[in-house]
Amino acid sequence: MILTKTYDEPPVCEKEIRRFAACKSADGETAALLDACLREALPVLTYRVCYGEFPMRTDGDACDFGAFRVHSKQLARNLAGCKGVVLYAATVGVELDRLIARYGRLSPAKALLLQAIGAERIEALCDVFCADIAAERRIGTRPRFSPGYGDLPLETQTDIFAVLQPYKHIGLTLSDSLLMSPTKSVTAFVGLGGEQKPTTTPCGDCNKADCAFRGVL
């Protein structure tokens, strides 16, 4: 069974937005521009998730969820010992994409900050949802793990979309080139139970050594 949740606006972290925008400090001009972007972006955002709980079994690098099976050593390690998995898709909606496209022509600086706002907002939504799942089930959860992390193929998106059908539930679609629309969206696996690991960063499960955010997430 696929369920949906709609959330109120999570608290905004301007420090995170600046980090996503690669702004090391906030001078007066940057702060004022970010303020203007937030005033324009926040009212048009939505916070929606669709999800389902699935059985899981790992065998070496194979992860079997009943509905589909993937091969990933790092996902298998992340889920080792779990009692099941929650598979979810989350989005903050299409209106932000429209703002970004508009300001991409009019103000590249604004477009950059709007991109960063979207990144911070979808991460905040995922954090709220994962905490919600843990509280509802009274069980610890593993750090979320998305297609494209580490050795988990991006093509796993097609399996996730086939199972969750997020286009029906939250208006999230997947192109032939595996790009999601709206762009500020996430799909992920969340392991339930098992030996707990820190939930603050996926960096330990990712082999992308040249990532700009490695060690600072």
The other form holds:
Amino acid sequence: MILTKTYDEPPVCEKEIRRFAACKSADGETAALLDACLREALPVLTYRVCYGEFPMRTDGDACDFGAFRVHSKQLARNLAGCKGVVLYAATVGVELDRLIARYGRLSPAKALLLQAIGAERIEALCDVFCADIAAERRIGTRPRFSPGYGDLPLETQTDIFAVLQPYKHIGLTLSDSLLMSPTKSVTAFVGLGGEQKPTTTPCGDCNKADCAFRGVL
Amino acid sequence: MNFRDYLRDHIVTLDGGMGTLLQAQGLQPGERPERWNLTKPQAITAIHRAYFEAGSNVVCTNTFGANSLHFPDDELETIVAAAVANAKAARELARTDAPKYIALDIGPSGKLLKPLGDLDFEDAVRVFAKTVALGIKYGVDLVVVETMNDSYETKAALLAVKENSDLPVIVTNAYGEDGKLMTGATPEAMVALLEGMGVDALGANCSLGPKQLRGVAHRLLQAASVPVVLKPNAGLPKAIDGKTVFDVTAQQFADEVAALVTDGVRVIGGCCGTTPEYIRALTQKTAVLTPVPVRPKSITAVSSYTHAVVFGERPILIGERINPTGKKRFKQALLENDMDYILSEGVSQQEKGVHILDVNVGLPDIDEVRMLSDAVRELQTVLDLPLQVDTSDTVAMEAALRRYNGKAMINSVNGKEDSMHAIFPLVKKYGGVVVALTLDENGIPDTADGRVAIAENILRVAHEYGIDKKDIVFDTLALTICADTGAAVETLAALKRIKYELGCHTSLGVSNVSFGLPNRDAINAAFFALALENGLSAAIMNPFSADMMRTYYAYKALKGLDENCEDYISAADSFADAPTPTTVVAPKGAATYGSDLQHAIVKGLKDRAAELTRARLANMAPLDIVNDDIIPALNVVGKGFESKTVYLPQLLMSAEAAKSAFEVIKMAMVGASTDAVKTPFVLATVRGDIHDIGKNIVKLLMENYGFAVVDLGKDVAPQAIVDAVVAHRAPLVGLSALMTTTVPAMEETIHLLREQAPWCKIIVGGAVLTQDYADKIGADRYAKDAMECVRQAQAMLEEK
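Next up, the form predicted in complex with its partner chain. The previous block was the form predicted on its own.
Everything in the complex follows now, all chains and molecules, and the chain you saw is the first one.
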């Protein structure tokens, strides 16, 4: 059974927003524009998650969740020793896409900042949800792992959407080219239990060495 | 008794949950429940039968996800055939005397429609139409469209039903705790949309329990003139000891839903978590209740995808600025297909506080059918005001109304037979509030009596088409007092009689009254006040006229329509006398960046840059301003960005300030042929990709650097890109893709370009691209950001 949760607004980290906007420091004008964007965006965001718990078994590179199997060495490593997973889909809603579409045509500077706000917001929502799951179950959890990370194919989205039906629960849809709408959304696996490796970098197991954000936080 | 007759006098009980029962019987996560119609028909029939025997009058076929996006056509047909057969078998087996109907169940497609998603509106209509046609073929009594959480998709489904059948149709939407659909529509907006299109009953299902849907149910009852439907979940699901349970018991459910039946809800049932036990408890509870008669409401309302605008509560402002009449710059924008200009006219009127936007894009030299549809679609992408579709071309009107997301205002019909027979069928099919002009084959009557007589005739013919008078707003035609000093008096007299004798709402294009006179705003504003006092409901007007806005706010305050004069006070500054132009003082820091205009651009001050450019035009040639101020300022910022001392948001703010300076110059040079020298640059996000922030950034910068950007938008098919390149004989094209999944579409576009437009050089960019990737798919250049795109484009032109 798929459950849903709705959260209050997680605390906003402006530094993180600036990082997503490729803007290490903000002068007076940029800071004022960011303020304006936050004032416009925050009231229209929603913080919704739908999720289900599934059994899991790893078999070499294959991870078997009962409802479907995927082949991914890195996901198998991430979930090593876990007894099950929480599979979730999260979104901050379609209104932000509307704002981005509006300003994409009228003010690309605002569109850029709004999309950075969206990136920071959806990550913040995922943080809150994952912490909530860990606390609820009183169990250690593995870092969340999404389709497109490492060698986990984006095609996994099709299976995730079939199982979670996030359209019905939180209004999240998948396009033919495997993009999600609303765009500021995440799907991910969270391993329950298993080996608790301390992570030294925020990038976890990700091996994308040329990532612009690698190691920055 | 057919279903419509039964609905008229009875409380109708639908069925309860299907999916949750199937899961209890072993339906696996991800497994399509519709296939059980074929593989486990007895299980499905047993559930339907249990609902009939628990007291349901209607069961919905197990076809929630049975559509051509999920199943190939032949399988779809076997599924729908089996689903209907299973329901019919249950009807035969059920031992009850009550009338029993079978509804074809249609759930959402699972896709979000364009522009926010990737499913085209017409494709959505086709998807639903296939399922509807099968339902009719195999014999259902009615159609239930349910759990829709988007107004646009709801419209597509309802249109598919209405275009393919005469069956009764019920539509229910999934409202969230905020009382809105996921994509923002309120209950009042959905009532306007659905009733306009002729739904038989409407309401809410799923997402919440009966208690949480109380507010939505009451709002629907307040607004709707058709029966209201309520089919809630058995509360909210909770995980207890690894099991999912819903938190409302059958008895609580029955009590709460029955209370709403007493309040007027006429069609009831259950959704997720409800079982035959819930329906039995419910029917036992409601058996003793008398159905509350459905009261027709005389509410005149138009809607967008978020909200309804209701006539009569307070004066309504309809912004008139999206119209080429008498506007050279607007005509130029239409001829150049410059949609951004049209959108900015819409947004700036919204910021001024109008409630509805008139949209007129008719010009002799353009394809109005396409342009009007495009304008409506694009405006609905950037703003949420209801639109008034304004055209005399009925083909363009129909195309725009069909695509419109909501219940539109239609401008206009008149008393001529031809006009009424062309427009009323569109009002009937797509819904809408139509502006009716009081003129006919004999022209505009001079007297109020003549105009009222035409209004009466229009109402009579509308009635024959089944259009209620609440959906007609009369325009008694403001004529210039220059030609006839008695003109305004007759217009006002007709207005008053139509409002108070015929009981209809009214609208006027106010500014016509002053045509030919000096200082027109003074006359317009006084006429506006008089018209409001004589029963004007809505004015088509210019919100940039301070006189008009003063009158509007003052009228509301004086008539007790503005609590504590709050609106007046907060707007008062905006319509204060404009300051007399003074010499522009150079701000601090001007020395750093040369001139004050350069400073404004470098600092990204849009309004200031426009203001300074306007001041300069008094004594400088436009091209000198470009060469002496704008280009040097852009260079400062561009180089700063390349040397990483200026960040991307700052670069964009400067680019926008430069754009606003360019816009002032363009306005001053309308008609002068300056574009002939600009190099066309075709730009698109490739098929399958809906990300366009990067593409829009490239557009802004390329325009600043003098390219004539042909922006094709996002999710653009390869051939469409090639066609644009050929049509403009463009030497350069820019392609953007964000995802690895859409790079193949980029590669395909490049192949087609090489075949059909071999002269064209290709620049690619986007998050996943690298130089290697660009080489592999055969692009000429890779640009890692927008500034580099400008440099690459300039370099390639020089090479040529």
